[in-house]
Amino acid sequence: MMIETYQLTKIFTIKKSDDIPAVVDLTLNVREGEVFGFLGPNGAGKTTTIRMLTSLIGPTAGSARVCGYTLGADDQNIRRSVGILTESPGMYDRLSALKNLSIYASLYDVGDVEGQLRKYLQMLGLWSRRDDPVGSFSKGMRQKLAICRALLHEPRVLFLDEPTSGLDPEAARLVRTFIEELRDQGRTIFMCTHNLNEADHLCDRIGIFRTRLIEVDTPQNLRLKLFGRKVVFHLRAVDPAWLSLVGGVPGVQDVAQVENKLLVTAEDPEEINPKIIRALVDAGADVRFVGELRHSLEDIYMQTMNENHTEVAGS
């Protein structure tokens, strides 16, 4: 595991009097090659949570090895093993891409600096403006110099934080592209974003989270575990003796009618559908088209953190 966590908390106290729950006892753990994605909405922890897990911030309790080292035995050893990009990443305005990052290089001990600050300036489309100031550059140039900068040291685990966040559409989705070539070389990365269908897209597995850790798996699983799968049988007039005798095909789990679709729920679509299909032509139905309903990651995030809600107000 490239990060492993048990009971990790951080309390901020204000006042003597007057403690801030941050991250209440994350227990987590994040394989090698995966990318993790971290949802949750603002102030649920989850900076806080990359914070401690970069030695940035120590816990209140609980501890946590990150790529193999002890989160405050190993505090050095685990900086330099991870890269970082913050969401609102912090550059000298005045100084050129080359300088900014030569900075953080030498801070670093990167070997053959210049190869690597060509090889990733590159892959970003900046080389052609690596002697411009970085305060020339827009905002989605800064973020693709961050992501350099977090690279140069080739860190065994990445941490971002947002992003994608406030970035246009075209240097969204080069960021995106650039995360997925990263995920193909096998690199882990541990990703927070408020971007769903980012996170849909990208991620091996999903840690739902808002102080303390709700539910953690694939997408997929997700899917499976609140919503089933439903096929939507798209029919040219539906005949309500129809939802019986659809009802009745085993393995049929659930069926219900919106207009001219009935809506199926099955544990085995694949298997079920030929024999539906079937019945409902013998019983003088015309099927237009079949189609599997498919949830998105923000029918999944809304109800994982409706039903938390739901279960915190009953406690």
The other form holds:
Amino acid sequence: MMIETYQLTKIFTIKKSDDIPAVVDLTLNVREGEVFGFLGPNGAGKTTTIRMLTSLIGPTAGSARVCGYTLGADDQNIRRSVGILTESPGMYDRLSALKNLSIYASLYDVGDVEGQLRKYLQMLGLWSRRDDPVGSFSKGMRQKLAICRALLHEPRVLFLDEPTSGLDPEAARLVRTFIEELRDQGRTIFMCTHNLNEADHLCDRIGIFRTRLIEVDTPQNLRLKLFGRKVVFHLRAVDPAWLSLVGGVPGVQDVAQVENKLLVTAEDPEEINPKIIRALVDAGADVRFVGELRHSLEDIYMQTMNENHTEVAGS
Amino acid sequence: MKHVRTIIDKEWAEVFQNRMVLLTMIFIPVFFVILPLVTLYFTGQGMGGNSPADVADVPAEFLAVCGPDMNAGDCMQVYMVNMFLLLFMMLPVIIPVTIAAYSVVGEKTTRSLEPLLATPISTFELLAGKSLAAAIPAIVTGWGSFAIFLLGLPLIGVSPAVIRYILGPTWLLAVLVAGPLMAIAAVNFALFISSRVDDPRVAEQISVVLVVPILAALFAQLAGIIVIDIFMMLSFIGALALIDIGMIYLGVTIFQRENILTRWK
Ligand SMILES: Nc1ncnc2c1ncn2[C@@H]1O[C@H](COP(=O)(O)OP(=O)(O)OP(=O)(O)O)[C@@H](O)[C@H]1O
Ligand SMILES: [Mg+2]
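Could you give the coordinates for the form predicted in complex with the partner chain, as opposed to the form predicted on its own above?
Below is the entire complex, every chain and molecule, led by the chain shown above.
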């Protein structure tokens, strides 16, 4: 395991008797090579979680191990082995891109400074701008530079706090492609994001989180768990009698009609679809086409948040 | 040590890109060198060979400082010079405060503090780097301006007796020992303030209060209440050493990653 947390909790105390629970009882494991997506609304405690896991702030309770090092005991080793893309890039605007990175290369005790700087600046397309002050960079360029900075020391775990927020679609795509590359290299990545498509596409597993962890699973399983698998049958016209006909097919859990479509929920559509089609055709239905209804991660997210709304608000 | 050097290098790279800071760091020392030289030049003139006791403007307590080999003009100059001594002691306080006060809170406002604290640099290395980055230019400009001042003295016709006085123990202790000690105290105080406030300007304003005790001493001397002599200088250095130790101890205890990152007040 690259990241293991056990009942990790952070409570901020602003004034005495005024506590803000930011993260409560977070228990989570992230495997080596896994891309883990951390989803949650604003103020959910995502940044706070990353800050704890990168030894920037100490937990109020609970424990964690990152790269095999214990939080609180081996903080220096944790800092050495993780890379972090902070919420805002935080560059030294007056200094050049190269200077910014070389400061960090030195602080991270990078061996081949020149090679690493060149490698990552070229990878992210910033090599030709390396001598320009970062103050003259666009938001997307800064973000890319910050990603370079997080990678200079070849960290075993990479924490990305909203890597594509505020970027235009093209820049966001570039960053996503880059994250994909990192994933394919087998790097462990823990990323917070509000972009659900991105999470769906990039992440092996997703944790839905609001102060507490609400759900963790692969995007696929989250879909199944929340919605079952749904198949849509597009017909020329729907005879109400067909609803009970389809409902009677063994294995079908639910049938609903939406205009000229039948929405069928079943556990094993591959087995059942042929039977349903045969039944419909025998009953005289014109089946135009059949498709699986894929819920977007957004649906899943909304559903999870709604289900847990009262519980979390009350806690 | 490598990390400390990196921090110093980074602070300087940033500071010296900032014209305003650079100008302050050049203008103030130049002013502090020219002002005494010009004043000495004019006080030296027109006060020929009267005996020191004839100089009415000099407080009586002060006459003891003037040696038997000084005439009234010399004695007047020594009196003036002692005022400027305080100016030279102010230099190592003023110069680093601008850099140090900005140092932590500045990084907070540009959000560069978080990635910096995420690196494996130790908190002590970071603190040391930031302190030295501010203290070194202060000490160097302090000593440098004093050297230029010394070189300028014969040029404006200051008598050897006065130069001997300036090269005496009180002045040398003030510039070589008290100055750096004051720079260290000022830097640590400014860093302490800087990691506690949320606005760089506030940090600078609070830190500048450090100049107040020196100004107080300046006026006290003008009024003839105190005369800076070797005994006073040694006591002052002793007190400064204690203050420095206290400030550094306080800095290291309070300068914690989590505190400076998340506490805004
Ligand atoms: N330094 C701090 N002092 C006090 N409270 C804090 C501090 N940092 C965060 N919090 C509180 O902790 C909670 C979680 O904040 P956090 O920044 O972790 O959320 P987030 O999930 O990253 O949100 P976003 O999506 O907006 O970035 C919020 O209620 C916030 O007000
Ligand atoms: Mg956040």
